[in-house]
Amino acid sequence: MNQFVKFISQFISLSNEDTIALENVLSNKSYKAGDKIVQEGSICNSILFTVSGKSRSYFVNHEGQEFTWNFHFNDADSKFENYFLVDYYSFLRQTPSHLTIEALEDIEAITLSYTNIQKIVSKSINLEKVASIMSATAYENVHKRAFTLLTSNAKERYLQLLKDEPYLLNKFQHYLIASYLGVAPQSLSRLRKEISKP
């Protein structure tokens, strides 16, 4: 079974007909490390499911500073939002993206285009439910991430990372973790020393 279909099947039972319809509109895509999978200002026309490799989504603020919005990978630690390479707002609204998605390693992905998802959800209640679950989960994740950035200080964000996503520290470089927390690399180093003190 296709990895994307297998993943979706964890959330909703698909009939053979639904499975075939979904598999027929999926395609494989490869990217090299350094490739921009989605570029800020372009419309995100596809959802990509990570099969292998690591990437990140990030935005640049008005002062030119980069902030990592999310990390994307597929392994035992992955949460829902880690699997998918997509700016959901751009995808759903078909408007220019505020995010850039960059391959940190060579990426293998399964892609589902906006046009094809519209076709299949119009013909299947179950596939419409799949799209609804993905949209709802994406909204929850965006809300949680934005709320954390707006209401927590740097130390609180770091402690939350240690609690919820400690594995990120071993998967991604120091400066990327710093940009995920919204701090300078030097500030992250100070935080780590402060918190590691007995």
Second form
Number of protein chains: 2
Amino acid sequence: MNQFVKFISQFISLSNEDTIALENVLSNKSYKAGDKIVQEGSICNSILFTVSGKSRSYFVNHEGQEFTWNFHFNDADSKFENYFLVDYYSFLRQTPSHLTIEALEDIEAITLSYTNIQKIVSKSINLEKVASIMSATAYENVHKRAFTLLTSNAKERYLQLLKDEPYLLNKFQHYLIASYLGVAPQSLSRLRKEISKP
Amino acid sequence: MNQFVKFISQFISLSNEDTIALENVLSNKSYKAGDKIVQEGSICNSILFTVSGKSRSYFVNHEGQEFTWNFHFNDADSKFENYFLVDYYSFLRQTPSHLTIEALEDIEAITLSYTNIQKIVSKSINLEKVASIMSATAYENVHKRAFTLLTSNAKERYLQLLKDEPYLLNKFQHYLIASYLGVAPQSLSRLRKEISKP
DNA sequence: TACTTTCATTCACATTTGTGAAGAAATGAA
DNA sequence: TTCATTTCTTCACAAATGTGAATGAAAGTA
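Output the structure of the form predicted together with the DNA; the preceding block shows the form predicted on its own.
Below is the entire complex, every chain and molecule, led by the chain shown above.
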């Protein structure tokens, strides 16, 4: 059974027709390490579901600095939002993406296009629920990110990462974690030293 | 004609039936300056549309510090999202709110409850579009906020505010603006001095 | 008006974070 | 393995931001 369909089934019970309708609009796609899965400036017209491989999404500011927005992978540690490779902002509005998504390893993914989502959603109330769960989750995620950035300093953000998603430290390079926290790599190093032996 | 209906009409053409259906589920509500319109911890079960008066939404961190999330008012300067008094996060999921919304002046508002939205949305495709416009806008807004906080420092955030929403400086007290930017009031003062005479 | 309260600014100093350079450690390739 | 490359850490110093206190301006109240 398709991994994406299996994933959706955890949330919503799908009829046989729903399952078939869904499977019919899905296709497989693969990327090589280093590929840009989503390009800043281009419109994000499909949602990709990660089957295997790690990737990261990031913003680039006016000075060319990269800031990791999120990490994406599919294993026991991953959360809901980690599976999906998409700039929701761009996807929802069909406007140019601000985000770039880059394959850190070879990626296997399942793709669902914007137009196909419209098609299946209009056919099935259950599938409509999936779309709303996904967008509510995306909203929660970005909301939490903004809250953390507004209300806490670098040390607090690192402690929160240690608490909420410590496995990221083993999966991704620390300079990427640093840009996820919004600090310089050297500052992260300093924080780690300070926290490890108080 | 109801101000909220008028507002909606700018985006979507409403049939007579739609208009009547919408007006039937709206009601007026007023608050006194200082009132809490949305309380942290309680579920946000309606969306309020500001007719008059200023308010602000804010988070409180673990140390009791307040961080302004947004300013809300309804005049020539206001944007889409400024009208609405709601914690979308809480509203979408019907979970306890993280935000508090406080009336800075006496407020007149139009209220639309969660259950009533479901009712009218299921009756009219046009009204469904309104709901999706609103949630896409909420998403864009929070996305932009997170992006700015992640990628720019205090000075850049202040310059961006000067560029994008300078009128806030005349409408709201500077210590509130400071907490919106995520800096201490004294730091905002220093930035203003530095920028006014280079 | 005078009085009180609140807010904005300024200052000195503390703390946090950034930066560039250097070396250590880890990783990957031949 | 050895060598080259990348990443992590450490350090010293610079820059940014926070903090508490003091002052004066502005706004509200009697």
